[in-house]
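To begin, one chain is listed below as structure tokens, in the form predicted on its own.
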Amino acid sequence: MAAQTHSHTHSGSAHTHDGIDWMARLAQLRRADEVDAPAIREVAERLVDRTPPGSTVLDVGSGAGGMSVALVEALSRRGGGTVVLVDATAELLDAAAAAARAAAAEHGDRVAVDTVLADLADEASLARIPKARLVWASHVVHHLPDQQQTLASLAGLLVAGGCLAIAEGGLPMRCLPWDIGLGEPGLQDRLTTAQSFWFNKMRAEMPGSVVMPVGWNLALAEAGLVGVNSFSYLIDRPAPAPEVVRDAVLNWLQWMQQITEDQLSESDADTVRHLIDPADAGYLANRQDVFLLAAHTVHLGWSR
């Protein structure tokens, strides 16, 4: 999902604390939102059902707006409320807000949509964000230098009895057969290992990075939240997958090429180049055995 979601800037730049140009990935983020939409709607319903009618909900790190739309729809079905989109990248924030406002209009404009351009690592930015009954942050915290402090900042955005829900962790995505007929079998496992190396390097090289050597449940408790628990949801798009799923997997593989090629063997790097080349007989987007299976975990905690 940028802004912190996938993003974190100091002004309106599309480059964030992690050094990633999230604006350049807007089309990919939108495609991922489309693939995940059915599952995300269920998550939004589950979270909104825990809030009183008319609540204010924050989507922190709103990215391309997939969850923003789902929250608008869920609140609309409960009579209304307010969704505030928060992101560190101005261009992403505008795109997500447009999608959320279109969803609100489709449901009778019972939900107000506001935006805040903010960097969670900046106290002045935090002061511009309103308090809310529900704060959602998907794959945001791990892109910020001090994850524990970020959780404390997010917890500070809750009204009394409010819920912080962060999507972090789960199981790595699977999308390729073990043997794809190119190179050595087991490419996906090696890509996952290379991605983990990149992630550790990204965290280590992030300016001001602070380690958080505990699990998310303990970190939420350390942030002062109570009733900490979690649930996981599944993204299951089996083969033969529709074009949008194959395109999403292709986008993922292109991203893997960017961040992991220096970790891959020459043979694996060559295999990836074949898979992402539209002129190649092995072009991934034309394969009928591509699928997408992933599990994401949502960790919850409540303010006192």
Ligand SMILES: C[S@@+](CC[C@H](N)C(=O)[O-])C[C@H]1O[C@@H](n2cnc3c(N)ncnc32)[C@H](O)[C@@H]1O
Given for the second form:
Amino acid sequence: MAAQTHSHTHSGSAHTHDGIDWMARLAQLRRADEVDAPAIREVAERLVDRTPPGSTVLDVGSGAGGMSVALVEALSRRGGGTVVLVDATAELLDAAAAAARAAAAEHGDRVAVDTVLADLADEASLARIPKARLVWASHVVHHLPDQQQTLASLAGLLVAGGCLAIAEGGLPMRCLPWDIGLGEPGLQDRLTTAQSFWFNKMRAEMPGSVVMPVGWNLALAEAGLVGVNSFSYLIDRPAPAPEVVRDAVLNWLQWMQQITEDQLSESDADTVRHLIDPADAGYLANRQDVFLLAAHTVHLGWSR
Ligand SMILES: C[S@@+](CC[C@H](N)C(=O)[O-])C[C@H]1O[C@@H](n2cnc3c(N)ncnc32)[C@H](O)[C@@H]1O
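Having seen the form predicted on its own, I'd like the form predicted in complex with the named molecule now, please.
Up next: the whole complex, starting with the chain shown before.
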């Protein structure tokens, strides 16, 4: 099968609800994809293994397209199929589709790549998304005001017997030694606490925000899915880490500075400023003891 290389439905408007400038995060998302690539590839293989040859697969909230590429590769190895990228940020969608199409071409053009610019909270948008055997949605559902409703909408995109796989939760990322020789030891834990505060605020301030006071397994069952289960995958990039990992950690700290500004003590805020200053002796990206360790959970459910 020859890969289709057209995009469609870019004429519709789509927007996000979380106040985050996603377009500005392309470089960071790309770097994170590069760091996660080996683990993500295994996850794609595992999920695509359960889908029949020639399946249509959705990557919803595709970001910079790391998983889209992995899904293209996994389907290519099994004879082909279609990968449809769905996102509300047109610039990210275009960049991710370009990466997915390059991967399809590299693997013999056996996989068609298509895109739908869509806000998952908008019914008209949802109606433009094709039905699929596998729907992957990584770290996007928590950016929607009504997560339970979003799960129901995603479940509605499945053909009978199809699988919804959402990556949400896991363990907070670790990347710094306990004592970095600057400020008070234990900075990582205080950043994690501040991030959790930001997350609550981000959710609470979303217009139309609805609480979902249960775990993802119960929420998937509530969305009408059966056979619900989960697994977690590890991102394990030990020190001394290559430049791309150190840069990803630097990006993370820059992001932390942005979102935890009013939550950190003066001393911790000062430590962060030192760590992200390229002219500073303590510049994080030069440290040989920086690492990246994270666990992400994938929750699965099947349509009847
Ligand atoms: C944290 S990124 C996740 C990217 C990628 N799936 C990953 O796991 O690395 C969230 C993505 O969801 C998209 N997004 C946010 N709100 C959305 C909405 N309402 N509808 C569709 N996509 C949305 C953003 O544009 C961004 O690409």
